[in-house]
Amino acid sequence: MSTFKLPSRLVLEPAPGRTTNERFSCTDDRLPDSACRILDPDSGRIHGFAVVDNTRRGPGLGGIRLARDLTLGEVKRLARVMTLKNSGANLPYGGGKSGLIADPSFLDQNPELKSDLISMLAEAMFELASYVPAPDMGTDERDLQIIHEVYSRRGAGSQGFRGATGRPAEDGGIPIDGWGLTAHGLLAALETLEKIDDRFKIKNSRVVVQGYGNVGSFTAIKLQQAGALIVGASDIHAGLWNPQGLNVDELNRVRHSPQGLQNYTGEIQKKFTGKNLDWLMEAPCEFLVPAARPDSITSRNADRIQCKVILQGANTPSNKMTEYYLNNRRGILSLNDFIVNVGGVIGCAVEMKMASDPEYRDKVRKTGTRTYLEDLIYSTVSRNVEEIFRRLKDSPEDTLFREQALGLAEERLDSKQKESWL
C-alpha cells in the first residue's frame, strides 16, 4: 500500500450480474435492492463496494469498511445482517454496507491522503440516496463528518435530512466507539443469558477477546468490570494468553501503537503471531468474543474451541453450519451478531433521528444522551434475547439461537406495522 496512488474522482456503477450463493434459483427477497462498484473511471480500477440490501423498513443504514482484500461478496453479506439488525432492534432503517479496498493502517498514518479519499467516496455514494453511512471497521467518527460535509454542500438537507451517522459529539453526533455503545449491547447479552440459565455467570469467568479493537477494548473493560477474568486478547500484531489474566489497562495504553498488542509488557504464557494468529480462540474461557473479520469460526477449528458461550462482537464470525456442530455435538451456545451487537447501530439510528426531530432531540437530552443510549440498547437487546429463549422452550431440541433469532427479524422486516422502539 506504500504505492497507493489517489485516484482523480470515484464513481458508482452498477455491480454486473446479480449474483447470489444460490446455484439453480433465488427469489428476489434474497437479492439487494442494489449492489455497485465504486471505481476510478479514468482508469477503470474498482475501489471497493456500495450495497443497499432492502429498504422495507426504511433507507439502509450500515458502515463504511476499510480492508485490503475487501469483496463484493463480503459487503453484500454484511448488508444483509445489516438488515436482520435494524428489523430484530426495531429500528426505522434497512440493511446497508459499504468499503473500500484500502490498507486501513497505512491511510491512519496517511491522514491528509485518508481525507481525501474519504471526501471522493462521499462525493460518489451522495448519489446513492437509499444509504446512510456510518462507523465500521477502519473508518470512525472524523471521516464521518467528512461525509457529512460533502452531503450537506450537495444539499441534502433540501429534500428532507439526510446525513452521515456516527459523527463526533462537537458536531452533533454520538460517538459510537468512545462511549462502548456496541459492547454495552454485548454486555446485556451475558447478563440476560446470566438471569435466563444459572450455568452461566460472568463473575470469575475467564474470556477471549479476538480483534481487540473498539469493540472488543470496550467490551473487555465491561466485563472485567462485571467480575471477569480477560484471559487472551488479540490483534493483526500479536494474541496473548495468560490463564492468571491480562493487565486490561496496559491493552489498552499499547493498542493504538505501531505494532498495537505486540507492545504488551505484563505477564503472558503464550504469544500467537503470523499464521498461527488465530491459535488464541482455541484457548480455554468460558466466553469468546469473536470481535474482527467475518469466518473466524469455520470447519477449521471448531472442533478445538474451548468455551461455553460465543458472544459475536463481530458480523458473521460463523456461518449456521458451523453453529449447528458446535451446538449440537460440542454444546457451545453462539449469541448471534445481528441480536447481540446492535449497541452502535441503535447510537446511529438515535443520532439521526435527534438531528431531524427537535422533540425528540429535547427528551433525549433531558434523559441524558448516553444514559438514553445506554437504557436502549440494554432493554432492546435484553427484550430479544428473552424472547430467542422463550421461543426455543418450544423448539426441538436442536434449533439454534440463529434460526430463532432470524425468525424474529424477518417477522419484524415482514410486519405490515413497522414499530419502533427509538
Ligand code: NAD
Contents of the next structure:
Amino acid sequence: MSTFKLPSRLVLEPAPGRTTNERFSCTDDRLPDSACRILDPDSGRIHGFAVVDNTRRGPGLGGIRLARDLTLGEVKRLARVMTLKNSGANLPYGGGKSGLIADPSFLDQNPELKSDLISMLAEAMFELASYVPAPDMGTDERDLQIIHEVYSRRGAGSQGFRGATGRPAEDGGIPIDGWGLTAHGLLAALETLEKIDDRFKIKNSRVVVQGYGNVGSFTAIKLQQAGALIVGASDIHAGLWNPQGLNVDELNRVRHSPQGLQNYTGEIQKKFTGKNLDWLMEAPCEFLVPAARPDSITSRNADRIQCKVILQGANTPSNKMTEYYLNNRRGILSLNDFIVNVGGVIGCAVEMKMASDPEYRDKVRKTGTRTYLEDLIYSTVSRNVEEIFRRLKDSPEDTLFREQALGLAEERLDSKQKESWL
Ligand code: NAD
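Please give the other form, namely the form predicted in complex with this ligand, since only the form predicted alone has been shown so far.
What follows is the entire complex, opening with the chain shown before.
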C-alpha cells in the first residue's frame, strides 16, 4: 500500500548550500546556478527538487523524474549531465533537472492524482524562469502537456523560451519515446565505434539491456535489426537471460503489463528477481546497456561485469573511478551518457525551436520531422564519438573516453562562439 498523500500545494525554496560533509569535496568545483527544494508550505514536507546547473548556453533544459528514493544529490548530478549533454551536442541550452519523491507505478494507476500533482509542480516550477522541463523516468508527454498548459495560462508564451517540451504530437510535440530517438543515438554510437575499431562488431554480438523501458526496448529493437542477439533484459520486476537470445517481440508485448517482464513467456535459462535483479548485468555479452537508474555499475560489481563495451543509455549509470578500473584493468570501454544518449534532448530542442521559429519548422517538415531528427541525432553522436577517439589517439594510454568527452563538452560550454547544430 502506498502512503502517498497529495500536498495542498507546492512551492520552491532554495536548498541549503554546501554542508560540512561536502566542504572538502574535490570531485567537482562547479556549483549549480540554483538548487531548490519543492515543498508543501502547509505541512513543510519536502516533495522533490529542482536544479538549474548552468545557463551559459541557454536556459537549463532537462527532464522531470519521479522516484520513491529521489535525492537532491541525484538531481544535481543529473542536471550537470544535462549541461554536458547540451553543450556536447551544440544545443542552445544549459542543464537542468527536477523530480518528485513519488512512486511512479502508483501514480500511473491513479491518473487523476498524478495530474493534480503535476499541475501543482508546474505552478511551483513556473517561478524557476531559467528551467525548461522535459520528460524523464516516471513522466511522459501528457505530464509535459499539463505543465505547458499551466505555463501558458500564466503567460509563458510572451516570455520567449518559456514552455515545456516533450509534449504529445497532436499538441505540436515530438514523440521522443514513440520514435525511439534516444535509442537511435545509441545505435549511432555503436555503428561509429564499429567503423573506428574493428574489434567491435554488432552483427552476431550479444547484448544485455538493464531497464527495459523506453530507451532499453528501442535499443534492443534497433540492435536486433542490426544483427545482434538480445541475451538479457530486465525491468524493475525481473531480469531474464537466455544465451540463445530472448524474443524481443514478446518482451515488447509484456513490458507495459503489470509485473512487466515477469509475464514473459518465452524460453529463458535464468531469471533474477528482488535483491538479485542486478546479477543480470554480470552475464557474458559484448554490449551492456544500462538503461535504468544511476549507479548500476560501481565498485560493487565492476569486478564481475563481463562485456566489452558499456553503452550508457541511462544517465550517470557509472562514475569516473569505476570507468578507470574497467578501462585500465579489465579492458572494458564505457561510452558516456552525455555523448551517446542525447537523442531525447535533441528531440526536445528541435520541438522548442519548431514552436518558436516558423522558418525552421517549415524546413524540418519539408525533410519529414522524423527523418530530420534521426539524421541530426545520428550525425551529432557519430561526429562526437569520432572526435573523442581522435583525441584519445593523441592522449596518454590510460586516458578515458569520459575524460576526452568532458574536455569536448566543456570547451563548447566555455567557448565564446556558441555554435548550434540545430
Ligand atoms: P522508463 O521509465 O521508460 O524505463 C526505465 C526502465 O527501468 C523500466 O522498465 C523500469 O522497470 C526499469 N528499472 C528501474 N529500476 C530498475 C532496476 N533496478 N533494475 C532493472 N530495471 C529497472 O525510462 P526511460 O525513459 O527508458 O529512461 C531510462 C534511463 O535512460 C534513465 O536513466 C533516463 O534518465 C535515461 N534517458 C532517457 C532518455 C529518453 O529519451 N527517455 C534520454 C536520455 C536518457
